[in-house]
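Coming up is one lone chain in structure tokens, specifically the form predicted on its own.
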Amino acid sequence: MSRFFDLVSKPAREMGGYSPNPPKQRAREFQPRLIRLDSNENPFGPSPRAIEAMRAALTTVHAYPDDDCIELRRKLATQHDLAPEQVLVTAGSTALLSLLCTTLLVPGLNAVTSERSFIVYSMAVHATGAQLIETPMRDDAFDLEAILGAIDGNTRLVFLANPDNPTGTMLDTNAVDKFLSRVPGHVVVVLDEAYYEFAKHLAASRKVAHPSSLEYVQRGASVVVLRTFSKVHGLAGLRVGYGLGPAELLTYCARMRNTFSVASVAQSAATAALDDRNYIDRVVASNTAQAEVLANGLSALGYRVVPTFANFLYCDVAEDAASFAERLLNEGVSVRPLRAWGAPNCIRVSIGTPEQNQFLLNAARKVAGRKSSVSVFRS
């Protein structure tokens, strides 16, 4: 028996953590200028007005940042039409996640998601006691039937990633209106909106109805929408998310986060990104066009893709997928395997630049015959 383990909570001794895949110094031993198409990264890097906002803030870090996001949650609050008492800004949209669980959720109480979708939702669930109750997917998208089925009168929270990570599926506005008239009053549901800008395009382009999220908030209804800085505006590293809901709610879920948990500089970044529509623009206009390209090359070398709304593939591959990533891993492009998520023979592949994306499907070609019988890594 280890020291700690009488002391710890239940939560903490069963939890496993989440580990990227893979990490940045093994991937090193394989390739030093390794591209890495694994965690839904803008390849763009930030907006030229956020790297200036940057610059220009590193002067004031002597000083403790605002707590509230006054400057950043104002300007939210009038992109999207709402009070800014319906906004809550925080240290990445992982973070709202957890505050929305912790506010809601205790030992006892449950919270209903789909199987294959975003990882951090088990985390945030069991780190406060409850139950995740995950439903059988249709189609490689949410069956939202299953899902309604599985709520009971100890559910508090819904999450529904829309699009889908890691599939890439996407409910229509339909879907979305005929299960939110069903869900009972005492739950909230997430609409976990992290890829919200490339799912809005990609479903123009296909004239497919994009659910007007923002409408569901604006009525009252118990719905909070994510939106993360980290995809489409290039500011993974500088984690910023925030949440649009009930103003009651979120004021509940601000009491439980941490002190000046969003930095100065991060805060000054986000606003700034906010106004580079250009940039915005240019970024999801490629990722709509790459799409198309990564689907089709990988699609010509026998594997199955899903159609995407985000700005990843989801590919089975129909063979050990942490082997074939190895073998991707040695010709210096690293992506995601899926075990985790109960995908063994599936990979989850960024879409970068054009000229990754070419450089992907090359390695694609190269080792899609080459078997390995070990793996080096496993997500």
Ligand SMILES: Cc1ncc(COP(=O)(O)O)c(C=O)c1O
Given for the second form:
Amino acid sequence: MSRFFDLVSKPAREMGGYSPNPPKQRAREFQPRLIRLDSNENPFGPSPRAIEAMRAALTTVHAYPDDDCIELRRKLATQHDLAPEQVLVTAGSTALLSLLCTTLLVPGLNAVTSERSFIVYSMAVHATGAQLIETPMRDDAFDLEAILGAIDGNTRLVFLANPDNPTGTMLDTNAVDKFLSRVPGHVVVVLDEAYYEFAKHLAASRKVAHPSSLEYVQRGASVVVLRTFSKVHGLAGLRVGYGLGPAELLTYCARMRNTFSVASVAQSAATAALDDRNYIDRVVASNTAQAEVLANGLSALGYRVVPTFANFLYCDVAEDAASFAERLLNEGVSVRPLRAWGAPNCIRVSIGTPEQNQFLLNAARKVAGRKSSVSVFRS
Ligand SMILES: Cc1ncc(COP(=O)(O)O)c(C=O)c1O
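Got the form predicted on its own; any chance of the form predicted in complex with this ligand too?
Starting with the chain above, the whole complex follows.
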């Protein structure tokens, strides 16, 4: 075997080599003007207030950042009506997923989530040597009965992506309330709300009750709500996210994090982005309107589209999705085929600007039914 195979830890040996980036580097070589609808990024660029704040922060990057992100933490605490100790800022919400796993899991323990959910749950759990139990979905959504049934004495974490990525489905207030009332006390429930603002708006427009997850935290439930600056604020490249949860648990998590992990420029940008109400409202309103345009357009081509509560659509193209995505790539637009999620006929399409969405629909119209043989998505 190789030189280090016997030296590295068992989880390092056994973890797969999943890369979150689509093969865009290769795609860019032949498509320099590629439209990227593959990573659920904000198509409008960063919040202008965040850009201004980043410029101002550049002159102080010779100094280490504030390890506790005090200004941002206080602002988030005030905004959510919590104590600063109930807020933990991390380098993206994925960093907090890893911290929760290293804080609560060891080999022999487990976490529970649904199949076809956010791929980082699996990576974060397996890195600790613990087990991840994935229950089957029901109607493209989390089956909470199945999750309750999978919890045992060794379970420490449950991950609910709400809305789910990649299906875009959302659990409503009633479902989450009932679920939490039945979860045993030794389990921490992570409500991953990366798409919170989009979900809230889409739920209101469809008269669906969006869970008031903050109330769970305010009443001291064993719940950690995850939010991020990567989506509605357009700051994915900066890596800032946060958790809202029990102060004691977050203190343990904070001990496990890397020192100075949230860059000072990122802290400044995030703090400013919170005040950029005009930008947030514009992004959310466009997403709500365009979700419908894109869903109608794809449905008109004969594809099954799952109603979304996020900034992307889950779409069954009734053929090999990798091949379909490759044909779209050749037309200049990148979407995510979902074989790795166990959905070989499905793609996830991020909701772009109105122009990008029209481009995608035109490209989909062109490539529908046309097959190709070699796929860059398979390697
Ligand atoms: C469900 C879910 N949680 C978390 C994240 C990641 O957020 P961050 O960029 O803050 O690490 C994503 C990003 O795609 C997501 O889909």
